[in-house]
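The form predicted alone is given below as one chain in C-alpha cells.
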Amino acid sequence: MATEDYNQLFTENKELWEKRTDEHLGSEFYNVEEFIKGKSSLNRFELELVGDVMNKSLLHLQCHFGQDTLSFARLGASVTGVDFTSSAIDAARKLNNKIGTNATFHCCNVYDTRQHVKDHYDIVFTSYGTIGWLPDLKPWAEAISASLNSGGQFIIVDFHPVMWMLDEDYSNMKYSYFNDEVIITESTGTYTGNRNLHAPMKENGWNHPLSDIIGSLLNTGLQLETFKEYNGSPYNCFPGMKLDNDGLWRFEKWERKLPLVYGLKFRKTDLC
C-alpha cells in the first residue's frame, strides 16, 4: 500500500479519536475526577517492568490524553507525552495544569516524533491499544531506539495480538494471526462503554504478531530482557468479560485460555 493510502487511514483514524476524547474524559472509565484526586491510571503489569522511575526521563508514545503520562510524573519522572489527536493533547495539557505535575505534550504522528522531540530519555514507554493503529512496525521502532539514551530501557504493554484474532463479539476466530493487510470495520461507539456515540465512522487497524513487534525492535540494534504474557486484563473494555478473583477481567467464554496482555523490555546498548 502507497504511503497516501497510509495517509488517508491514518486521518479516517484521527476523525475517529477526535469523537471518542470527550466521551472519554467524561467516562466512569477513565475516572478523571478521581485521578484529579490522586489516583493513579497505572496497572501493576507496566508498574512492575518499568520499575522505579524517580528523577528518570521518560518519553510516553500515544499517550491519548495523558493520565498515564501524568502518572509517572507523580512518581518522580520528567515526562513527555504524544499523541496524533490534538483534542487529547489539549486535554493532557489542561490536566497537567490542573495537578501541578510539570509534562510536555506534542501532537504529531508517531513516526514523526524525531520530528519533534529532540530530547533522549531514560525510558520510552507505551500501552494498552496502541500498535494496532500502526501499518509498519519499522519506523516505530526506529523512532524509540532514536529516542532512548545509551543504555535506556523500551517497554510496552499491550493487549495479545491473539485477542484481535477474535470477532466484534470476542467470540469466535475471525482473523489470522499474521494477517498483514489493513482490517476495516465500521464503530458508532468507544470501549468506555457508550456504543452509540456517534454514527458509523471507519477504524483501520492492523494486526502484528509477536514475532513482528519483537523483531522490529531487535533490528535497531535494541535488545530484549523481559518478555510477559498475562491470561488476563486490567481493564473491562471488551464484550463477554467478568472479574475474576485475583482482580483480572476474563472472557467468561475463554475463561484463563488466551493470553490476553503482554509486556516487553528492551534495553539500548552503546552498540545501538
Ligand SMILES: C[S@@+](CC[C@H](N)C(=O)[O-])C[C@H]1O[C@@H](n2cnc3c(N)ncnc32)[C@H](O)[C@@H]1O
Given for the second form:
Amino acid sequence: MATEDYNQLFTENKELWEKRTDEHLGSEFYNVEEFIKGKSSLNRFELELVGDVMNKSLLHLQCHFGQDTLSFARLGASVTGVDFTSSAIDAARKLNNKIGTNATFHCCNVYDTRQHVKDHYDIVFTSYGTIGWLPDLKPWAEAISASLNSGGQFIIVDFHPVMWMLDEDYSNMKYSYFNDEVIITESTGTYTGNRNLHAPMKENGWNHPLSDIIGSLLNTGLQLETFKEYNGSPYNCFPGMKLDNDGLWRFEKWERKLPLVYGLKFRKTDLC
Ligand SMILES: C[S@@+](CC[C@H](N)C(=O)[O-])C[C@H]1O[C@@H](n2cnc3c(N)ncnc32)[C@H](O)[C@@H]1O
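Got the form predicted alone; could you also share the form predicted together with the named molecule?
Once more the chain from above appears, this time first in line as the rest of the complex follows.
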C-alpha cells in the first residue's frame, strides 16, 4: 500500500484521538493539575536514555497534548512538539502559555514532519503509544534522520511488540508479531480509564517487530547505541495490571515473564 492510500485510515484514527483529548485532559492518568504545579510527566526509562537535556534542542514526535514535551522544557531543553490531533496541539499550546515555557507545536502527520519543521535537533524523542499508529516505518525513520543534527540522538521508549500480540484482555496470544496487515478494532473509550466514552469507532493499528523498528532506523544510516527491554510498565493503561513493589505495572497473569517496554537510542554521525 502506498502512503497516500493510508489517508482514510489516518483520518479515522485522528477522529478517535480528537475524541480522546478532553477526556485525557481531565483524567487522573495525566493529572494536569499536578503537572501545572510542576510535576514532571517523564518516567525513569526515558530519563535514563535521554540524559541531560539542558540547552539542547529537542523534537518530540507524536507529543499528544505536550506534557512530556513541556517536562523536557522545564529541564532546560528548547522543545518542539508534533502531533496530528488539533485539539491536543491546541491544549499543548495553552499549557505552554500557562506554565511559561517557550515550546513550539506543529499539527501534522508525523510522516509530514519535514514539511512543517525546518530546523535540526540535538534530540528527537518519541514515547509510549507511537509507531503502532503508523503503517510503514520507512518514512517515519527518514523523517527522524532528516530532523537530527550531526551527532544528534534519537530515543524511542514504547510498549513492546510482544505485548501487542495479546488479545483485548491481554490474556492470550491473538495478533501476529509481524506487520502482516492493518489491525482494525472497535474502540468505545480510552486507556485513561473511561472505556465507554463514545459510540464504537474504528481504530487502525499496525504491529512492528523489533527487526523492522531497528532496521528502518539503521537503513537511514543512524547508528544504534543502546537497546533495552523492560519487564514492567510505568503506566497502568491496560486491563489486568497490578502495581509491583518496584513501582512498575505488570499483568497479574504474566508476572515478570513478558517484555512490556523497550527503549532504543540511535546516533546520527557525520557518515549518515
Ligand atoms: C498515546 S499518545 C503518545 C504520546 C504520549 N505517550 C502521551 O501519552 O502523551 C499517541 C499520539 O499519537 C498521535 N498520532 C497517532 N497517529 C499519528 C500520526 N500519523 N501522525 C501524528 N500523530 C499521530 C495521536 O494524536 C496521539 O496524540
